[in-house]
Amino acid sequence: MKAKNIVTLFFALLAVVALISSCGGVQGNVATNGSTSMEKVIGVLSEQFMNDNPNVNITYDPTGSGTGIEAVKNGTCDIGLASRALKSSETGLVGTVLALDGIAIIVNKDLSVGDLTVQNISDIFTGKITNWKDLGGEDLEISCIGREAGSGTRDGFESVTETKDACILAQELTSTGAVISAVGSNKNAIGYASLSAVEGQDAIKAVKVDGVDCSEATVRDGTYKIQRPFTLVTREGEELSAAAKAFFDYITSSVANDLIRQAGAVPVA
């Protein structure tokens, strides 16, 4: 091996060692707050980062996107979690897309209907279609289950289906898990939930939308129409603490892609 190549390799190895040492030396607390739909994603990323950096403690408060955005704005958390893009009115903040998430349209596993158009979904949630028989299913009155105002999942769903402030809900629930449970226990029901939360649930099924399954591949290529971003929210013009910055840099790098994918979301790095 030529001397020049040996020197180059030596300095490359030094850089790797310095990076490992730097990450291992990080310490402190990191507070995250927001979207309940991001629970699996932020959970696996936090666990791995804390395993690699035992002097860092990361907390997650599942309050919903709107509350998480407000928390980072008023300084009560380091990183806000929103399952939607920031609105133009949410100033003084920076949104960084961590991953993409399909919003699955879910029904009870025993319902015969398995494919709906976006227009069908809009008509169901606004009360224009009220019985499953009108969509080729059983003679059952449809029960719509949705999320509370301020939920990123609700905001994403209503934006795509153009049903903002027009949904007629039998139940308005405050978490993704509650929606899944409600739909799973009611054959008449329809709801919406994050793709990452739906996988592995036996009491429900995700219907096709315009003939397209909700999956990582169809979310990434854009053929599945009901999707939204998972967004990290930070304060504009303010430096994160060393621990928070190290965590932020880690989860937005390609190194985290496999973990994001394991949690059911679609990485973008």
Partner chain sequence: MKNHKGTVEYFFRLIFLICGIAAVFCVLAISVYLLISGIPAIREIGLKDFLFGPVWKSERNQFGILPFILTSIYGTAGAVILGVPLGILTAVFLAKAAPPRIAEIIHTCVELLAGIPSVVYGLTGMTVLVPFIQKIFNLSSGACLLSAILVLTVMILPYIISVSETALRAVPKEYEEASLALGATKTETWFKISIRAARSGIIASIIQGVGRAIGEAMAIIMVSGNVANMPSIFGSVRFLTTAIVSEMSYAAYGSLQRNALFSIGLVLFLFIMLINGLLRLVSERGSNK
Second form
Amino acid sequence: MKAKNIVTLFFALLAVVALISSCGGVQGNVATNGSTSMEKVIGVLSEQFMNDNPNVNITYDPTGSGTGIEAVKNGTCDIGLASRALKSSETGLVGTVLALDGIAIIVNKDLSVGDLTVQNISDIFTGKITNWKDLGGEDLEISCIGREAGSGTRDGFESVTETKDACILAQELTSTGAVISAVGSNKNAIGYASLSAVEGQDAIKAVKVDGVDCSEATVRDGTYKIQRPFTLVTREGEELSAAAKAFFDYITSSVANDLIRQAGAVPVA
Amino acid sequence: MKNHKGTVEYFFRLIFLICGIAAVFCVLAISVYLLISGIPAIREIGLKDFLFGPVWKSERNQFGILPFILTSIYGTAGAVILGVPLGILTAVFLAKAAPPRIAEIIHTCVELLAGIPSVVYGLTGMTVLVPFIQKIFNLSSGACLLSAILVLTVMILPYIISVSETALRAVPKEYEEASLALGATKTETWFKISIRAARSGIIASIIQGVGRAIGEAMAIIMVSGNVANMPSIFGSVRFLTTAIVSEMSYAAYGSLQRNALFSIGLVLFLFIMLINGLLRLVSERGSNK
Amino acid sequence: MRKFKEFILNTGMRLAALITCGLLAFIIGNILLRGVRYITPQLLTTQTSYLNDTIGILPNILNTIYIIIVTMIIVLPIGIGAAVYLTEYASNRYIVSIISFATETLTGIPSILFGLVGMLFFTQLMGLKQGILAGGLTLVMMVLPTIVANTRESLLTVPNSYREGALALGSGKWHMIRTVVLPNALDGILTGCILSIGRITGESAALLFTAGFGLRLLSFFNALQSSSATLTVALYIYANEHGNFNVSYAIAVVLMLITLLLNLSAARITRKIKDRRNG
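Let's compare: the form predicted on its own is above, so bring in the form predicted together with its partner chain.
Up next: the whole complex, starting with the chain shown before.
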């Protein structure tokens, strides 16, 4: 009967798939969770580590800094990732700075404005300046694109520009990539995103802040003001599992510096 | 020998009974869970403040979901206003006027439309519709309520068409023949008589479409902007569904914010149950005629 | 005036039908146009690499297959069992109507609520980690009504003479079901499977918080308990979070092809059942 053939085929397919995918048995899982800005950095580091240590499996959940910290606190992950420093209210945790990251202020590549002061930026996002022509640009209504409430990037941006709780956003997106893509497709948009994610993106450009370009050098020597630390968060007083500890030691050592640079952040080690 | 067969028989009867109850168990579990997880936040915030509070700012601990409720209602209403005429006209064409070959093609089109995954609708909306709306209406961002309404319209269209078509086909031929005998044209018959006769089925299809529209999340999260504003046609908005998706991934365990999201789920569930109940009522009225 | 109204309605109908088909043609056409050229062997057979700056969706294809397997293995016995109970065993009308009511209610619940409950029940209460297993269990609830409905319809087409014949020969009820009824209802069960697989492939909202967003290549058993994104979730991630529309369109093409294939096969089999019923 034809149905019988189909059923047999189904189970054969099942067997083949199971066979293919059961090669590569993995031991030692490391769960990382948190900041979406750190995606590229953690991605590069974990990939290299997994290539060197095929028995380890590292997962990364892009949930945002706030959730990452929560996740490591209640034990659902090994290493939490935050694109900001730990707050004093976040007790029972240890933060280790992995790298520094500049928050690039991005606009569409076709916009004529290329240099803003921190005060400009603050006024734009709080709604005091609403049209690009007030800053010497085209006559276009400014569209502010920001991140969700738990974002480390948003936290970093708002603390440096002193716009906490005062930003009026046209769109609230949940990841670095989404902001970049929204600004890239919108001539009148302005947004903020991690420098590491901004590099190589053609549709947008990073404006100078107080005359300073956003680059690795200016982040490192502090002349680019809008920056924050990429922090690895672990539970206080608890030993990491063997696999997690190996990964942790690897990424905080100077061996990983080149990779961190490749991902666009500024290594601290 | 007989005893052995008896116990085996009984055993399997029991197994099948358990399977049968599985669906009931699922529904109960879903209802119970949504209630348990949704009530704490409502208790803490206060039912009136929660349902009718016009501001949702999680970082300031303000959790009023009126913006979401209104957005979901307006969005669904918009989709129905656009989709029902389009759907009913197509259904009438399919059921009455179309030559069989063409009906076959349109039928397949409608089935395929129903089968497209919601993320694909969202992707198309995000990359084609949103820039288009932005250009045409000269907005700073095309991600707005209007885009969401347009996407929802296309998504509920297949439901309205197929259920209405079935209802129209079920209209007794005598009604139509009588109308024609009295001198009405075919078109007049269809629109004045058949639609009226099939109205409970058509209403059922609309209610089903409403249920689908209110529950849609992925397609509209990509086109509606996601800022928790009160609804405005060209403004960035959040629906009940997208509110849950937007903040769930970063709401801390046990926090009021997370519980408030579950409460939104509970409100959504109650809406759906209401709509389902309405659907039932209308279908039963229709079949009792 | 009458003629005018008639003209408007007639054109309106045809226009509406045209618009409906046009929408479909536009959506499919747009996806194919923007997606086909990005379907490279590399995309389909590798995983995304940060080191090499390449994108690959093999993990997502496998995750979709894994979740189909997990869901179907669990839902088939339960769904078929429920349908068998409803058609062969149930004598109490009250129980039948309760089960039917429950099944119908399940169809109306939106997928985001399944995802929410799935997250609460499977990952929080039962302690499963986000992964294919939690995702699959959630999808079981979603797909159960389809299996039950289709199996039940198919069981009802098996002539009663078959059943009576078997019972007359001394067979027990379960034996009769196993050897006579079920084999003849396989077509309907198959349709239910295909429709369910179609639904599973296209599902996204229910899987976001149960199966997760992970993009790494994992073996079947690892994927069960590790965050694993299926094709639909991957499409959402690449479009919304990375802004990489090219990859998203490519994934959309793959999804459309799968959905088309499944829909057409289901339609073919349904037609065969109809013919058998009438013939």
